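Starting off, we have a lone chain in the form predicted alone, written out as structure tokens.
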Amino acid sequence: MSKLQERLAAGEFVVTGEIGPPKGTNIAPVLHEAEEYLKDTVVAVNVTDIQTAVMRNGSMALCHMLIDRGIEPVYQMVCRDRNRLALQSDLLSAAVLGIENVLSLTGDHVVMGDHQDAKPVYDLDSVGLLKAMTILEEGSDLGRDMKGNPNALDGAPTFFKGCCVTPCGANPEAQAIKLEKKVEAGAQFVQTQAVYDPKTFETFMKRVEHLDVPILVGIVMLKSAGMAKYMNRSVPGVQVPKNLIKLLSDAARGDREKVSTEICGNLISEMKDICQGAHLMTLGWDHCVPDIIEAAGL
């Protein structure tokens, strides 16, 4: 059982972080950030998988390197780039490398990225990937594969399976129904897309409380008012309130990091009684994580 699973099962409020592999082979700066600012402050660290369809180093390799440094990873897997053969194979590879936490994602379309002529796969979606993990796990030692062959595996993996949800989007009911399908498919924990409206989030949490699955509220650090406005225009399901944009607008350039840290801490403080944790997406400002946790009163 992973540390993340143990802490959530114990009813603790947990905090997870997130890092992205570099576009290239220079992995040292990312590892330094993780060891210096995340290792002793968060329970686990998500590693993004070709985020926003921009080609970069792989998630699995960085997850393995985090384990070697005593940091528990959450292996993000997107369905955009691999068919069910490759997805199952990568899951088995992850298990062999000691990766336990896996977050199932459908993945941003290639039109968003830097290789728009790439061919998207989407053989499975996030629900299908969760089902694939559940199938691979079946049996104590000899699991099945997606083809349904009994005793198809010489050794079955065990994962702590996660998924994502967008609680503050235009159609929260559709998101709730999709989350129900994900939990039915095997999801054991949930990390949300960015949330900046505690009241809307609380309404969503009441809608899905029957699922009895731990939900970690996602918070993206806002580096500027311009970034907040861009998210409102361009990121589906994310809405930054005007009062937060004003705080960032009024802040001097040198104070924006401090203001953003306080915003994150205050949001967590407001929502920590209605969820089971927080997922911090700091976008390179990992050094702010200890201060965010302190500001949240955790």
The other form holds:
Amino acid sequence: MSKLQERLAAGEFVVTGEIGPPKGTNIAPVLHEAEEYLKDTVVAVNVTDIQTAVMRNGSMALCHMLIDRGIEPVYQMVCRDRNRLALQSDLLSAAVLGIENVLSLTGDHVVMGDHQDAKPVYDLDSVGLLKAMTILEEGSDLGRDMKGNPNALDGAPTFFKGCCVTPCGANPEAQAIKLEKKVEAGAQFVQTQAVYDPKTFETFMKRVEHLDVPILVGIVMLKSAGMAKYMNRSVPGVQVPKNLIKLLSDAARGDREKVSTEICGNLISEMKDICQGAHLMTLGWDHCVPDIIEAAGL
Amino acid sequence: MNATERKPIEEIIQSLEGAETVFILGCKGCPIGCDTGGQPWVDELTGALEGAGKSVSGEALVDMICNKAVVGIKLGRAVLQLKQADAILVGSCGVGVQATGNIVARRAVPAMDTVCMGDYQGLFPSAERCAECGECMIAYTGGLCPITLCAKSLVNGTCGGTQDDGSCEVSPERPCGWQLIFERLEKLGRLEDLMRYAAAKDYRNRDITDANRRTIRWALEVSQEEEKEAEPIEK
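Same protein, the form predicted together with its partner chain this time rather than the form predicted alone?
Everything in the complex follows now, all chains and molecules, and the chain you saw is the first one.
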């Protein structure tokens, strides 16, 4: 059982972090960040999978290297780039590398990234990928043998299966229904898209309270007022309220990090009683994680 | 209707490498509808080819190049011009270019790109699209097709990419297919249909089935191929 699963099962308020593999082979800086600022502060570290469809180093390799350094990874998998054979094969590969936590995501469309001419795959969707994990755990796969019977695996993996949800999006009801489906397909934990509005989040949490899965609220660090406005314009399902933008624009350049850290801390402390953890997406400002946790009063 | 766009003349000249003499065949069907073909196109192209040092042995406009019987008759009247040609430059969709290559023993070269209209639109072109996936699931999606309406062809509901105005993350001009489905099901009082798990598609269903290859319709379609043996310019 993964540490993440254990802590959540114990009813602890759990904090996870996130790193993004680099575009290239220079992995030293990101590994340094993880060891220096995340290892002793968070329970597990998500490794993004070709985030925003910008081609970069792979999630599985970085997850493996985190394990080597005593850090528990959450292997993010998007459905955009691999068909069902490759997804299942990578799941088995992850399992033999000791990766237990897997987060199933649809994945941003290729036109959002830097290879806009690429073929988008989406052979499985995020629900189908969760189902595939469940079936692999049962010792079979999505295929059939010549007689039409389920294939048998020589050794079955065990995962702690996660998924994502967008609680403050345009249509929270559609998101809630899809989350129900994900849980039915096997999801055991949830990490949300960025939340800046605790009231909206609370409404969403009430809507899905019948689901027996821990939900970690997503916290994305706002590095500047400009970034906040950009997110409002361009990131679906994310709304940064005006008062937070004002806090950032009023802050002197040198104070932004401090203000941003406080915003994250406040958001977590406001929401920690209505959810089971927080997922910190610092976008490179991993050194702020210890201070965020302190500011949140955890 | 199949929508086409004219290829840049430089690309056409490049694809005609080694062909000194060219016959121009234009379709008077869909390319007229999308204003890419017709006599003005033939004239313009003739000028451009001659300007590039090629000679044009003849030209013909056919109502629907996809109708191989009509093309055969029409080209039968231009046997000599066709014989002189090293290549036939075809102004039509990809079906027309292939049909030409299947009835005339000459290089058939496309002068147009067939533009995607998002899968099959019906014989009377309309906004609805069918991807011919062979596993229709729209009984559970309010009669709307997620395969053609969703940019990711997701089968189990919305992703996180719906914009606040209900558009898709890929373009503000494209509505989120699953948002449309949600609104339709809500109107129909059938939101519970969204809870149904849809397994991944069986891609074998996108291929032409063996059963289909044994039908009379298929036999009629391929019997046109036999006309190739007796095609107009080699007899």
